[in-house]
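Taking the form predicted on its own, here's one chain by itself in structure tokens.
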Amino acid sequence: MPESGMVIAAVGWAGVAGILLCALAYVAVTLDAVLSARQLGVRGGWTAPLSRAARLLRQRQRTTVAADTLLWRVGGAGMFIGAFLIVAVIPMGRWVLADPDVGIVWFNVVDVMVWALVWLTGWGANSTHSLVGGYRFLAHGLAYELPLMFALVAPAIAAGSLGVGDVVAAQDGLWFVVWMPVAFLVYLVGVTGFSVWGPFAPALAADIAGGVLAELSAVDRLVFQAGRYLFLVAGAAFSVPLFLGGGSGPVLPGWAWVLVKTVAVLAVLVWLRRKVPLVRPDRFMEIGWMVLLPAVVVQDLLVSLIVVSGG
């Protein structure tokens, strides 16, 4: 197995890695926003980001009766924070701020934890229609959690080892995208479903007025959009060192390559939102044990048997 070579970056360097998060974030929400004003046939779009954003801290807060305001704010917190325990374990090139031996697990433990978040945030708000939304996104974290898994498991039999760095090192001269497609895309999914994106939004649909979102407003509803796009960053970045190579590519840095990576693939989980339709949970609950489940594995198979013949 080829050594990793990572290089410990100081704790100071947490902060530009916040700061990119953010940025990145902030081209997510800004390409949503010209590509719907673009499908309602007007232009423009460039500064909504700025116009919500500055709307909502200026909103009065508003609160319901007996709302439990403790797990109501850990749960848009803990979107917040999540993204940028995910960022942590991503190699910069060599650089990555720590380098854990079970980095793939840790990426999971981070990702489980949004079921809680968005749960918490519904049950919070002590409000029938956000409880509502929270329980949808339980059902649709049924549907995706355990193919996502086993998407994360085909990189990590590939290179023999649960670290970040050591699965980058692992596709030096052959990218796991290419014999691991299913995994790879199985794995975007699941990036759409704990971001409460595209497809997997009903638990923030206008049926339910608005579901986990009903009740938010002023900054907890800014925190929590907020996390949902540095969540789909997060994802979208940690595909780059799984799926793509990591930093490797002519001319240009490490760093460099990983951040083009990252917003390749985040400008298609952008694009894709208008294109698929809302999934109701129990549809897809079929579809994720009934197709991605059974091609996850299978792909999982077919990696462990090439391991295995020395491939």
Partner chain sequence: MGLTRILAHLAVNSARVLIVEAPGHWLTRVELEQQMLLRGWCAAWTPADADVLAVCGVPGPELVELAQRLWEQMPGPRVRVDVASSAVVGSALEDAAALLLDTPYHRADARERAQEPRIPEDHGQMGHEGMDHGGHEGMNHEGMDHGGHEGMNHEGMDHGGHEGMNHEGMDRGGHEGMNHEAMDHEGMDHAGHGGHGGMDMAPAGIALAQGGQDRDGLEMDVLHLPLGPVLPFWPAGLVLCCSLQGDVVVDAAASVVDGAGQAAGSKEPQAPPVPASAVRCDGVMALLALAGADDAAARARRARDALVRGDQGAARDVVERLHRTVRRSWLLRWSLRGVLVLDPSDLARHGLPEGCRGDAHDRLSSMVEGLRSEVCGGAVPAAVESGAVPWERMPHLVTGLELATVRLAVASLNLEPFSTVQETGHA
Given for the second form:
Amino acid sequence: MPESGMVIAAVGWAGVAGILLCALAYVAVTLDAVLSARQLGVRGGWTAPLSRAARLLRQRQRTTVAADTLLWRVGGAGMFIGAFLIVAVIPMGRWVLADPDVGIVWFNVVDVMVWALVWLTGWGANSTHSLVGGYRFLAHGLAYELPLMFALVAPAIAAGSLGVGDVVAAQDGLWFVVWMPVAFLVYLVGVTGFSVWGPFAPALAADIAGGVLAELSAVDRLVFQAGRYLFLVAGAAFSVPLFLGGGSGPVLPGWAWVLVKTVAVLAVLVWLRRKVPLVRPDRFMEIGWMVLLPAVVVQDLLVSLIVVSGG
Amino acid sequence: MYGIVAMALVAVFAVAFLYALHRAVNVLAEPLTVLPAQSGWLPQEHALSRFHARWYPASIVFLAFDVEMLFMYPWAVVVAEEGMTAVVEMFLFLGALLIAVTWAWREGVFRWV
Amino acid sequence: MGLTRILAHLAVNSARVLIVEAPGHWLTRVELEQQMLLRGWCAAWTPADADVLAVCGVPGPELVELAQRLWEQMPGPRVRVDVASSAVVGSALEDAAALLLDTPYHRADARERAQEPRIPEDHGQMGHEGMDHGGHEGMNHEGMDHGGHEGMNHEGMDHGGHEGMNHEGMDRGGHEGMNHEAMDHEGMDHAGHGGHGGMDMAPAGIALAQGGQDRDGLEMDVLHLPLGPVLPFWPAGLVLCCSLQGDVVVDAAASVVDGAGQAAGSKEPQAPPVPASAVRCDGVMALLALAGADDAAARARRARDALVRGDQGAARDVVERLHRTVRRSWLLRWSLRGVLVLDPSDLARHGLPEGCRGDAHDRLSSMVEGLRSEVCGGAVPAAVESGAVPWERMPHLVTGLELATVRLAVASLNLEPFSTVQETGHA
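Right, the form predicted on its own is done; let's see the coordinates for the form predicted in complex with its partner chain.
And the full complex, kicking off with our chain again.
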């Protein structure tokens, strides 16, 4: 671990990292609410995260007849917790909470867990709308997950390591996004996928009355929805060490650059949500397998050829 | 490693805090039991059932391809040392898989409605 | 307590409203949506997410019952407002906002309300009691089939090619006994069914899903999902009872809530006539929102509101931009291509107007083009009824489609069971 130049921060910093993560999610909610309000021709939206959270905290919990309550709640709370697990391996400049040899695989493990979490949230409610929503997400997962995995492999090939710290170190001078743009884009598609965000939100869409969200109320809804935003933030933040050179940049300290880059990626993802229509799973399945997957495999091939010939 | 554990604890604490706060400030702590949302109609049956996942062939193809990731991750670490042989071997393998996927696509595995 | 009060004041800024639109009260609903926007309130899609239940117009007895059940599903704090006409929208929302802040009231309400849903005792046995209401053409069982749905289909409701399938379904499993018995002993006490519909088969008073043959001959569980009348971006008053296997609709029955006659009688006295182009805009908005094109949907909504206000200048501007957005968005085209393709022979077979030709994107384009020529080009608005689709045809059109496609298909057909404009045109 030390050869990557990362400094393992004291575990006490976990609290700070958690607050930072929540703050970024707060920014994302605000941005989305302000953009929505502006598009409808009204002002406001600036206090949206506060008032929405207050509303849900005040609301009474609710369970449906013969619901699978345990699994249902596990799904919602799991979404909230999962994002924190990703953030633990994201370096802020030189500092990181944990830099395991297999940081990228760890990220992959957590993002696959989302399959179960979203599906459980849909299943547990014992309601047809949410059940359909839960299965819609699985169908999406089948299509976005493999391209995402191959996109994650590209930086690992270039760095010759699955450790996030090593990947950052390997980008000294040239960011990976420059010579693996396809992997970067496919990675962002994956991030929107596991955040059930924007085009990948048919599982929560209006046509099935909110799908997975249809029966969620009060704090259960709050943790699930917050979890989605937290995953969006964690996904955006993980793209920084993976493709955007980590903390490298002039003037500002490393950790500040990580924040700036994260917010930039996050803003793009939030902004795109309003522009891109829903990508229904039955339409996306072919795209995922026949376009994204071959494209990112070719990207991996190019990366490994460059590495082998250059190294 | 401790960092991940600490982070997990922070997350669990955050969730517990939200639930405790909710308990303190909501209108009634006991959950309400209701019928599932169906525009106000009574449900005819429980929704928990054998759902017809029509994309199951796609999930089989996914599993077959997903197992491949077991090789891909360790391979990514050593490819620079092993050199061209490793690249050729891996991408021949991936090529074969992609041909199989193309065949599956032509068979209509990725279309189900 | 300070914190509770602070939270209540914060919460009221983002209240969610579940809108129940009585057929024929389009204008009230639109006015409500406009006023909600000014308060920063959003529409809720299900009772789980709703703080306010707003009943627009004068609902018939059946819709009243549905609204009552939705009210019971709301978690609380909950406020119910009856908005009889567009004139009282403002004061209704004012009252709702004030009552939402009254925490002691909501605490008492939470304690005193029914804590469990009321499920009619015989519901488990009577497969489709929930659907079995008078005016449902195609679902009118005359009280004789208390069994599974096989009975319902068997009873002579022609669903075209599905009949064979349903008969087949009837021969399987232990249900036929129950069905026949139920049909033979019409009007007998329900106790006779107890043995079949007992607790083991109906936990919590609701039956378990039964299998049915899917199109590939596999036996798969069938779920019954009524779409409407309270569903986001859904034509007011329409009910489409779908039988689902997975997310594909294998069978459907259409009806209108309270029957068509009742709705015609409960028309709101509309002081300002509803502009036809505004109604068209609303349809475009629904389709775009269901397709998930939020920005484009927001444009359509602004155009609609400007047209209702009578602000032609603003409407012209927004419609132009909407037109550009729809024409340029290749993603939208890709998403709507091939959704419910109707060729001339289909149109003739189902008795549909010429405007429904093509797929959902063709219909969207022609709607937006028409809108543009009306609002910007000064063309005489085509009367909406000339393009209205008879809702009775919906089951034939949507059977075999996936649920999301069904929603897009319904939204893309100009489907107003009770055309608002039609009525004002006569008035």
